[in-house]
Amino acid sequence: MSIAERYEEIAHCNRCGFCQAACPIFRSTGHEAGVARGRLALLRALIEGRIEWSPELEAPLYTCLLCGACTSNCFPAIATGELVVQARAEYLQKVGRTSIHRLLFDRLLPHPRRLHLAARAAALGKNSGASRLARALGLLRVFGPDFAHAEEIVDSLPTQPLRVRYPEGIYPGQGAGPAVAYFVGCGVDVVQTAAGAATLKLLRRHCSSVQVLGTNCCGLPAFSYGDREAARRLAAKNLEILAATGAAAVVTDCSSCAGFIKSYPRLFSGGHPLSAAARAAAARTQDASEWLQSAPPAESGRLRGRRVTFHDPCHAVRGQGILSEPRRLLQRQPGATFVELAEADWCCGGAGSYALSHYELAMRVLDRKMENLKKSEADLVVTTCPACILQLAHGVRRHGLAVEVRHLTEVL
């Protein structure tokens, strides 16, 4: 379906502008070509040709943090993310994709070997201070003007991905509960190792067993960019490996990947064979958040004396409507002070790999959460996206806070 099929959508915007109370770029930055109703406006003038397409489009098109704020305070209710997704796919038609892009959506992301030799290399620049020289010497330029500010988002990388230590196959488990099957994402594979063992260490202690699942990448960086077909052969490829699992669950403990799993059918709607296979799938995923519910870790008193709060990912607040569960584990923990963080929904600036084309921004949208966990005197900010993790605690050294920024399954 293109943007044109979409128009009687985009014309139920009346202009109301309290999409712009929620929206963390427009309040960044004011302009109005930022918020919901500009970015439809633009939309409704390239259906109706009153502007062409062009590489001048790409700046309002790919600024959206697709983080669903939008829609939340619409009343008509108008998924200006979904649409802006629509929209990037039709650029990328229209004017091109770029060859870094093939190469991460065709190359790298397919296959997690190659991902693997890739974080590698990337352990050994950033760990051993090369990048910090390729960075002062303008060498990461070549990448484009904010690469070279993003790399200084990580602090460090792990020598080894989760998937290296742990390959899969099925582990034994302590407990009596069901088989589950773990889904790994790529953040936590190569980023967030430490949140990986922790929620492998969770399940298997709960589970009969544990199968490590061989999947690759589940597509959501591909989708949001716009390359939807992309999407649907990293999609394709996990369905076949989720279809053969026997585990009566999928856990994950990226909220982005379970919200893009959850996703599938719409993504092979109609009479696509594989749209089965994805509806099927969608049922069975959790979010380590949601799994926890039913199988909540011992009250081990880790966080007694502790002032902690939660920040909500969008993947899962939004688009999983999961609000509740992660506060009630944190809360039964003996010892600890929960405290509520404002606006703890508002997006991060992470939004997956946002800062390494917009990094001035996100920083701003950084900066008003960082603000925020000031004001709440928390010691340890909690979350569930691997991306989340890595720009909150870019944002706690960048505003010298004593805070800890850890996994859900870390903290438990």
The other form holds:
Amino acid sequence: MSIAERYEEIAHCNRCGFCQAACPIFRSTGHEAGVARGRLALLRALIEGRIEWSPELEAPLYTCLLCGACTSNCFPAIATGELVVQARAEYLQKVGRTSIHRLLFDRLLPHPRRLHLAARAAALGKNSGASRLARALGLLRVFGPDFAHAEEIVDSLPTQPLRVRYPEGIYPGQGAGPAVAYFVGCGVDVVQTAAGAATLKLLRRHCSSVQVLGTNCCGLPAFSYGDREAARRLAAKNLEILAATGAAAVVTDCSSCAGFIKSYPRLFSGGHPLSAAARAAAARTQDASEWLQSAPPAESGRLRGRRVTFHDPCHAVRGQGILSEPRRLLQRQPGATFVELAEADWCCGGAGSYALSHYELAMRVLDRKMENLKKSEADLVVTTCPACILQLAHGVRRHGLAVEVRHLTEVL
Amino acid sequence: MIPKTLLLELRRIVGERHVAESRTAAELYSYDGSLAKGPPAAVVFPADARETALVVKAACRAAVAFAPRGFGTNLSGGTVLPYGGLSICLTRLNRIRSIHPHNRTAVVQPGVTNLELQNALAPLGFFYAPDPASQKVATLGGNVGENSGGPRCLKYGVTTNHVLGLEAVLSGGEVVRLGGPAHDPPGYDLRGLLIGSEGTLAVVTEVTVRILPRPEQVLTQLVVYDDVRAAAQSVADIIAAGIVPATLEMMDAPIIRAVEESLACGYPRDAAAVLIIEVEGPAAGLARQAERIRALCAANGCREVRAAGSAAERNRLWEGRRGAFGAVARLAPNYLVNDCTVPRTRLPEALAQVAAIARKYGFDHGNVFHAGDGNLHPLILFDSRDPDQLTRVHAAGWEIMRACVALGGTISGEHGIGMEKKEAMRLVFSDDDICVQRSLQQAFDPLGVLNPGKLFPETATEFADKPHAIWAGADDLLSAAERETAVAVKAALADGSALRVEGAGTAGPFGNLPARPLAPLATGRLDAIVAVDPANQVVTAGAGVRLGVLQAALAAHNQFLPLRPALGLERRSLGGIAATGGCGPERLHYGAPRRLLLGLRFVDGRGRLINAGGQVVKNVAGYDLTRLIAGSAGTLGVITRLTFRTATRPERCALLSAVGGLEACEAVARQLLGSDIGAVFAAAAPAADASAWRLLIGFEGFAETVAAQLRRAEEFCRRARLAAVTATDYDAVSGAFAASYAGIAGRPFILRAGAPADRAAAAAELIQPYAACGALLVEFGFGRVMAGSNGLGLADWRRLSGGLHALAGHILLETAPVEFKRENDVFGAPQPEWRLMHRVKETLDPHGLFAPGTLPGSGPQGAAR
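Any chance you could show the form predicted together with the partner chain after that form predicted on its own?
Entire complex below, previous chain first.
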């Protein structure tokens, strides 16, 4: 589908510029190429023939965090993120796509086992200081082309991916709650394994049984990159696995995965053979924050004396409309003081692998987040997306803050 | 096209990555919030004032046109480059430099958004008054360029009333500072001229703004109407009743529906119109104001009135108003927004005509606007992809402007002229008027590289139907005397003499000794009051009319002109007051004469009658010549008529006085002024006992409010252990300072000093040794000291001048003996920005006709040596 088919939507931009107020990239660069109004102007110019598809468009299209803040500030609510993704797809067709992404989306992400192998090798390399070896293997390329920074961002890698420790299968629970399925996102699987273990523990404590699914990547990275076909291939495999599980709910502790699975129906819209399966999967999927509303863990008191704040992942707050759920849980913790983070719903710049592909820009976005974090005087920042955790933890190190960064399931 | 060498130089100045030059960059910077287009050849992003100056210098050397730009949200095409060139994007100058609660100022860079400043001020209990609806994304540099308003400016005034100082890069690359934290520096109000000049006179790199304490209480009401005319009539009635709401906003049916569909703010979907009316200020008496508003709306047959019960409800109501433009964007791909202003009483007619015009051209439209200011915002819905619609929409816009001008209004209240309305300048200005404005542009930018193609009509010829005649109107009581004045000026031009404009003769000759003998030009015959328009609170009168005569005419309508010039009071002529900026401590609340002036007419140095401004409370058409001429002390022309906004006479004016040391008085004043009490002035004069001072605090308004203010102020005084705390009432016209003025007037030397507000006491201490007994008055709110002296030597003057400059202030002599003037410049040591003033003088008065040699920097530099 060509972007020209969405001329009507694009033409609704009146250039009022209100998107500038909330765009983390624009606020970092002050450059029109980094904001919805500018991106829409370029799409319009493409359609109207004033400019052509060329590598000049790479930055305007690929510096978008897809955080969706512009749409929230847009009166005609133009879905710029979606249009950008679609334009990326056309860009890939007309200008070209890199081999790294082909490797990533076609070879690695569809196969959890290969991903595990890659991560273990990378971990070995990184943790032992033999990162040259890892580089030679090209394995850190999983995280994008800029692996020097990948190493900075990813402080340390667990040697054992989550699903090596807990292979797919059904695990008995201690609770009486209905059986659930646990969708393990790649980030949790290979980097935030501690969060994954904590989630699994919570699930098992409340449910009669928990099925760790053998799913692959949810498809969001490929989709964001503009490779809709790769995204569909990844999603299709997941749909098959999801259809086979008997659990009433599918829970994931990655808000990005949760948000994307909930949007599968749009990926397979318009009478696609998988559209019914996509709708069913979307209806069953729950972000961990949501699931925890119905299964609040016992008050532990482990946050006693802590000053806690929450960072909203884009895919939770705008992607799924999750705002009060995690806050309610944190506010209930005995002895803990919950403080609201200024601009809590602003993107941290992690944005999946964005921080790895656009390091400098992502750091400027992150600096703003860290300034706000400093002002909050919190000693613990909680969130629900592995990419956010990675990015926030990197920010805390960079700014020398004494703030702990944790996944929600780790602190409950 | 842009020379390669210039690009290289730009990259060297700002760094490789801060210069964009590509097809996509050209596309991205080819637009703003309007329909205008113009792709730049390159875009440069300087980091600070220094880099900006270097960029400007390089562009000027290469003779490449350039335009400053912030977030590019303006609605008139002011920031796009119709002929290509260099876009200078100031988004990296985005820091709030400092906030000074003690002297109620803040210093910001131009790339800071209005809302960012508001957010930084809120925790300190302050706010910045201008609040354009686009405040989230409108930068303060842009606010300055357009002289932005916003809902709240009904009560507080527009940007120009809240900017004290500017740092700007002139064409050529020179950096100047105009004004600063001290009010009313000597010379022309070039700061006022720059504000609203849409980036055609200079590139602003830093702004010093005035900040205000947050009001004690805000009451918000939503009034619902089944009839648009009834809503418009209510607006006129509220203002005519003497209530000054902080905001008075109106939305009609199409807007209400659009807003409700996108935001659900709780406006009734079937209403024909709603008004959002807000009163704010001291809590005492505020409820009664809200009640009176309800009664007036009910008398016009409103359906219901809803009061916002909480801050959240209030926010919800405002959310809809602020989002109205955007909400309309849902209805059609594009909208054209006009921002004509009409006298408030003409709103019902204006709305009817706008509707007829939209219908005639086949467009849907809606209205959302600042009704209290008469500032319309009709939004005409169309699709810019259809060339036929594009042509028709421009035609409709043009017709709306014509209709509003015919109703006594103007073509732009706050959005600016830019590219979109430049031809419409002819609707409000004559060829001569435009010629004078253009010559000012040339004085600032001789190369013609600064934001060319804006503001002024392209063609030199008049339109066939002479539309400017609409503004000039028919002959009135003053026309004959004005023509005589012009003839007298031409005669002086012919015989090579120089002129001193004479008003009522109450003040001595102002400024330095003239360079050559001056023949008096009397304005006594310009003595007619042309129009008193109490419903719109506007009065037009000749320059020769004495203030007392005007006050008597206004008294019949329970109104007055809130000016109490220190010297001469009611005996002074309006022209003299305007030309010398005469006002007393009440300036803190009501503003200087230039703040109250809506427009004026003057004879320039070529003997032409020139119009400046208009007759409506909000007007950004062209340069703010009104501000330039007011305060120019008869050196740029002779003012013939003036249009002022008037005010309802306060129910009660009361003075609280108390006695204590200067330090204690200053401390109480500082507390009061930083609080939400709402004083009209806070001044002090030495008491009879030489070591003590008498603190004088004024309150004016509804009796209930004043009584409460007095109680609170008394409490302040008592806590500070000031003695002899007493309250007395005073007259609204003659004010509370007759005794102080009597002590100052008639002295051979009369000094006027300005300092940042928190240094007013220091300035007073510095001046006191030179002041005659009972001839000193210090105002803490805007930092002014006035004093009369019996003798001042060269060394004294040097010490005073240097001392005030050390306080970041200034001092001048309103009156001084001729012998003293022979030796000294009465404005003190020369300042770099005065050069620009002389350039302006040479432009408007090329033959040196008006009081040559009297300007600051023209006298002998005794103090400088």
